[in-house]
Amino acid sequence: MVVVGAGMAGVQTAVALREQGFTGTVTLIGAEPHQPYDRPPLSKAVLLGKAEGSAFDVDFEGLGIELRLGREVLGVRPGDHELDTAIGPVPYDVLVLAGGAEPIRLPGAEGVPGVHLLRTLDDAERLRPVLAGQHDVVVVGAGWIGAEFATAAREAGCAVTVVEAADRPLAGALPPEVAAPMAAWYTASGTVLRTHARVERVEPGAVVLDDGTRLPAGAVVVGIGARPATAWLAGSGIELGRHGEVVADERLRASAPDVYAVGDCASFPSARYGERLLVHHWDNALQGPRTVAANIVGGPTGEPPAVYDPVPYFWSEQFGRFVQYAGHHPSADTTLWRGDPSGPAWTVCWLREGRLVALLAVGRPRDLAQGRRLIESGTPMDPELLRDPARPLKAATAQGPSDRP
């Protein structure tokens, strides 16, 4: 077994293989030289100097998992069952692609001093002195990572301006009416949010917008999205999707024999939502490996193969709020609100044909926990009961109150 990628998806795949009884060799290859680590703390504790790192608490040696770190993978030859790396070929019987995603770079900003990304431990370490020095910071992009970095920078005492080309934060992730209330969070935190703002160029010490506005910037942090890190698969014959992701089937198998794909680098068909999903979130990298391992190891004779069709889930901590999302809302035909979006706690519910398909919970973790189970079960909901924020979600079903905890 060879796993490419030493992030959450890769590490969990290696661990799940051992947990499910795989006894062959397991080799985990990572491009970074660091001991495998978790990424969410990078935009919080590590960035603010509250932690030195976030290495996984995994006994790789005890599990018989061989780590090959600091090794770049250059290509794969499925017909030969071999990887090409910077220091020679690596043969495999079964290969798992878990290389994750890489940040999209701001055109024209590469090589300009003071321009940063936030994806790796090294990125976070380079940004720590920026926050410690309380520099003026310009964040390009008001998505999830932009909001989280702005939150940390304000906590550190930096003056922060966020520039966003769209008319609102999270324009690519949430509908206008849901994302619009979040703009007030920036102002309340002392962060300047400039929407309809496109970057013309970045210079040392400044960001110049297309309307001629010049923003002082001791540092620039680019958070305009990420793409699957799959450039090295070009020419391999492994099918890639329109976003560059590995196209996996319901068992997370890639198009080449004996190759699986999991995490940020892969899309999969969802029978639940009737479309192919590409999910760039931590929980997907945690859950998918169990399906991969189950299909590699195999169960008792006659047991059906493991199918991957999760309810996607993620969370974000920004501007003093805990934001959670479960499901997939684009197919919804009804949107309902629980609570006032100008207040500290509220939830948005999306339904399709009377059943919950997604929800966004701000400061309402109980809504998220109960809603996630209701999405999984496909329980019919009563819209009028659902609108009442004082009523538990589990008591807003068309079948009447639930006795589930």
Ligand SMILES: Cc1cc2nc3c(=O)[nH]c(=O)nc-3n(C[C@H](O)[C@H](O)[C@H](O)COP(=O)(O)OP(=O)(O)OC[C@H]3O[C@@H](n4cnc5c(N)ncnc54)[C@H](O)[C@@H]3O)c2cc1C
Contents of the next structure:
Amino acid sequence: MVVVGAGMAGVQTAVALREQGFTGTVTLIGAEPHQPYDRPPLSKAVLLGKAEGSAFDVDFEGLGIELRLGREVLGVRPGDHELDTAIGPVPYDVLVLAGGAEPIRLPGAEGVPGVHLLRTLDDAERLRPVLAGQHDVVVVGAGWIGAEFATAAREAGCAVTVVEAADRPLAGALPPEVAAPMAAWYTASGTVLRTHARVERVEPGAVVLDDGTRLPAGAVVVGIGARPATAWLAGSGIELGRHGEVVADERLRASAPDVYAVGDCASFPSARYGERLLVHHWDNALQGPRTVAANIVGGPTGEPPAVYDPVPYFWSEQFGRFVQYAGHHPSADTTLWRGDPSGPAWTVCWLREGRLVALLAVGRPRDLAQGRRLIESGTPMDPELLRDPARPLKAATAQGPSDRP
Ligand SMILES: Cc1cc2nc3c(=O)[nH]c(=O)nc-3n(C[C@H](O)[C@H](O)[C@H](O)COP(=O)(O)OP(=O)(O)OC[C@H]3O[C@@H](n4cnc5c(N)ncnc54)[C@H](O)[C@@H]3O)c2cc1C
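The form predicted in complex with the named molecule is what I want next, because the block you gave corresponds to the form predicted on its own; please supply it.
Everything in the complex follows now, all chains and molecules, and the chain you saw is the first one.
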């Protein structure tokens, strides 16, 4: 067993294989030199120096997982069942692609001093002194990473301006009416949010917008999205999708024999949502590996294959708020609010044909936990009851009161 990528998905695959009784050799190859670590703390505690690092608490040696770190895999030849690395080929019986994603770079900004990305531990370590030095920071992109970085930078005492080409934060992720209240969070934290703002160029010490505005910047952080890190698979014959991701099937198998793909680098068909999903969140890199391992290890004869069809979940901590999302809302026909979006705690519910398909909870973790289960079970909901934020979500089902848990 060879796993390429020693991030969350790769590590969890190796661990899940052992948990599910795989006894053969497991080799985990990772390009980064560090002991495998978790990314969410990078834009939170690690950035602020509240945590030194975020290495996974996994006993690789004890589990018999061979780590080959600081080693980039350069290519794969599926016909030969071999990977290519700078120090020679690595054979495999079964291969798991878990190379994750890499940040999209801002054209023209590369190589300009003071321009940062935030994906790796090295990135976070380079950004720590920026925060500690309370520099003026310009963040390009009001997405999840931009918001979390701005939060940390404000907490550290930096002056922060976030520039966003769209008319609102999280334009790619959430509909306008849901994202609109979030713009106020920026302002309340003392962050300047400039929407409809396109970066024309980045110079040492400044970001110049296309309307000629020159924003002084002791540092620039680019958070304009991420894409699957799959350039090394080009020409291998393994099918890549329109975002460059590995196209996996419902069992997370790639198009070549004995090759699986999981985590940020892979999309999978969701029967639940009727479309192919490419999920760039932590929970997907935790759950997917269990399906991969189950399919590799195989169950007792006659057991059906393990199919991956999760209710996606993620969280974000921004501007003093705990934001959680479960499901996938694009197919919804109804949007309902629980609570006032200008207040500290509220939830948005998306329904299709009376059933919950997604929800976003701000400071309402119980809604999230109950909603996630209701999405999974596809329970019909009562929209009127659902609108009442004082009523637990699980008591807003369309069943009669006697059926309510
Ligand atoms: C700063 C930050 C904060 C985040 N916060 C949250 C959060 O709050 N909530 C949430 O739900 N999600 C969050 N995420 C997203 C979450 O961390 C990712 O979804 C998750 O890390 C994906 O895991 P992965 O293993 O698929 O990919 P990655 O974590 O990207 O790991 C892939 C690894 O593979 C290596 N690799 C790639 N190509 C090769 C190759 N050819 N050879 C060898 N190695 C290779 C890479 O170097 C990398 O180490 C955050 C992400 C970041 C960057």
